[in-house]
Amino acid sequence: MGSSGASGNLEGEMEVDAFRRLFPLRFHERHLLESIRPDARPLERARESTVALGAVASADGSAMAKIGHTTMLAAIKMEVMTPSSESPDEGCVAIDFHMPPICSPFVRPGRPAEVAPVIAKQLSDAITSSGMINLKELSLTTGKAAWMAYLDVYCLDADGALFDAALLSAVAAFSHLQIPAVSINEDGRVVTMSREDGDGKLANDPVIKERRKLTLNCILFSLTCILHKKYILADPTAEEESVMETHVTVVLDSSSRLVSLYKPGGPVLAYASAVQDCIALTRHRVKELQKILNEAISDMEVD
């Protein structure tokens, strides 16, 4: 009896898996009728998320963020540059997003993922338009020297809601960022000081004598939702995104101010009521992510 029962369960699981592969939309719609998802989440619930600061020891600021299985690693490197004549008292932020083949079976070696530059542009637009970073704080000497912050975000596992995880890792990396100390060398140029530099090696006293934190004007968080018929699914997996193609991404700051709303097409129209529901879900998500980030910062300070 025991072996026959186990055999029956196995056959049932195989039938469900076959149905899931052959008729993915019908499989998910059956779950939607019960207001549940294949991973047992309610429709409006996001996946468990974590943030770890200081993931890259050689970077000036870094963080690893996970939303479900989706994993992002963000690293910031600071370099001294000559500011532009249009903004002589401002630094710059350059953002790049990478999807190596290890992150997904759909990313092929030697062929960059089509979504990578799109996410990089979204990150840049959100961070720039929100005023999260005061670029004047990155100035060293007006018209002569300023900081260029190179932010690189690497996708290690692409299981849906890539922008949400990328933004979370980027914000966490900027929260962890320590701006290096700098001094003026014998040629009169501003250079980064290493921790081993002694007083005898410097032509003048340091311009900035010790590493300092970057002040963030606001903190950004986002939530991607899927619109399918009358349903709204928060924080979709890669499988859900591939089956139900209408996505809406809402970006809010920590004060619940709307920064951006992104809807890249899709067969379902985003009516005002659906957009309002997505924003309401994002407000709730912001509180969750703010708590997770604060705990990560507190843990880092204790260490």
Given for the second form:
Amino acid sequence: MGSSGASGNLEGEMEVDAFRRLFPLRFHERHLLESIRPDARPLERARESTVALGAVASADGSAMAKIGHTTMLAAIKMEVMTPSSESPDEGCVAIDFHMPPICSPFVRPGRPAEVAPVIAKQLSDAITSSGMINLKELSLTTGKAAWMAYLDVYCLDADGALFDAALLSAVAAFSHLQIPAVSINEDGRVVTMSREDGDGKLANDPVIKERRKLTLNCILFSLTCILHKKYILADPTAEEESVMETHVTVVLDSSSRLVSLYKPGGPVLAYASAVQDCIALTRHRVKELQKILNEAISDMEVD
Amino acid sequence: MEIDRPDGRTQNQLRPLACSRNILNRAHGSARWSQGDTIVLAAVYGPKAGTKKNENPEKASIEVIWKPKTGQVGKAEKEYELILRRTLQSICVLTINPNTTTSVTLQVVNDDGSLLPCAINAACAALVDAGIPLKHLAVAICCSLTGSGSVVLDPSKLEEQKMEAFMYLVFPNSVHSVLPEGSLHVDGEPMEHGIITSVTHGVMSVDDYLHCLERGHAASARISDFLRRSLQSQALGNPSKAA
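Given the form predicted alone above, what does the protein look like in the form predicted in complex with the partner chain?
Now the complete complex, all chains and molecules, led by this one.
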């Protein structure tokens, strides 16, 4: 009796699985009718998210962010450069986003993912246009030396809402960033001091800037929603993104101003009411993410 | 509140629009769209047999190639390609020619601000010229916000750099239909108020965004009328293309 029950169970599971593969849209719509999603979330709930700071020891600032299975690793390297003549008292931030083939079955070796440069552009647009980082703070000596911050975000697992996870990891990496101490040597060149030098005060050269944290003017968080018929699904998985093709990404800063509202096409038209609903969901999500990030920062300070 | 614009336009005034179609001999459809000094040339080839890997073969696929005026294709061009492809996919009837690829090539002739909206309008006119089945047309507009919160339409490159924020909005065109009034309304709102594409730059308040949406609707209706007139006059003037 027990064995027949088990096989019956298995058959039931097989059927659902086959249905999911053969009729993905109907499978998801059947769930939406019951106001639930295949991973048992309500429509407006985002997946569980975690942030861990200092994931890369060799970088000046780093963070690993997870939203559900989507995993992003962000690391910042600081380098001294000569500022451009147009803005002699400003540093610079260079942002790149990488999708190695391990992150998704749709990324093939040797062929760069189509979305990777687009997400990199969106990230640098959001971070530079929001004024999150005061570039003047990255200046060392006017016209001679300034910091160049290289932010690289690596996608380790692409399971939907890539931009949200990438932005979360980037913001967390900036809040973890420690700008190294610098000194000027005999030739008048700016050199960075390694951590041991900075702590032990071994170097004789005059220190012009101590090791310090970067102040962030505002903090950015984002939420991607799917619009499908009359439903709004927050924080979609990769499967949901491939079945329902209308995505809206809202980026808000800490004072609830709109940094970006990004909707690239899609079969569903967004009316003002849907836009407002998406913004309201994002406001709620900003509070959640703010809490997660603050906890990660205070955990770091305890260690 | 009045704002002085470098070219003496009022806030709501668009630059002169011009559209000519069927200008390339070998393309299946082509169009040249200009808004002031911003000029984009679009060519449509296809539908060609087969789709690329990872595309759904049960639907027609659209490929967009962006050619900048000078220099290499960078991240910005890749982003434009993706936005254009998704936007055009949403207005095409993809189930009519399954397992085909239509390529749309955009050549920037001159960039003087509002480049992406200009390219979307050009691509749309070229798709009509090629006879690709469309659900409706798309009209794109650039709205920008000054520091004091007033909206300026269709900014030039100089204005774009000075503005606090600007956004590219794409709406469906207003449909003239034999169906009774109201059948094209969704939740009491006319279909042309729905946003197909929205891309924003810069920080703004949510209210400013919604305000821009309204102004965008109003301006898109004017571009939509222009597009309709231009398509009709050229369709009458050039019956050979239809055959």
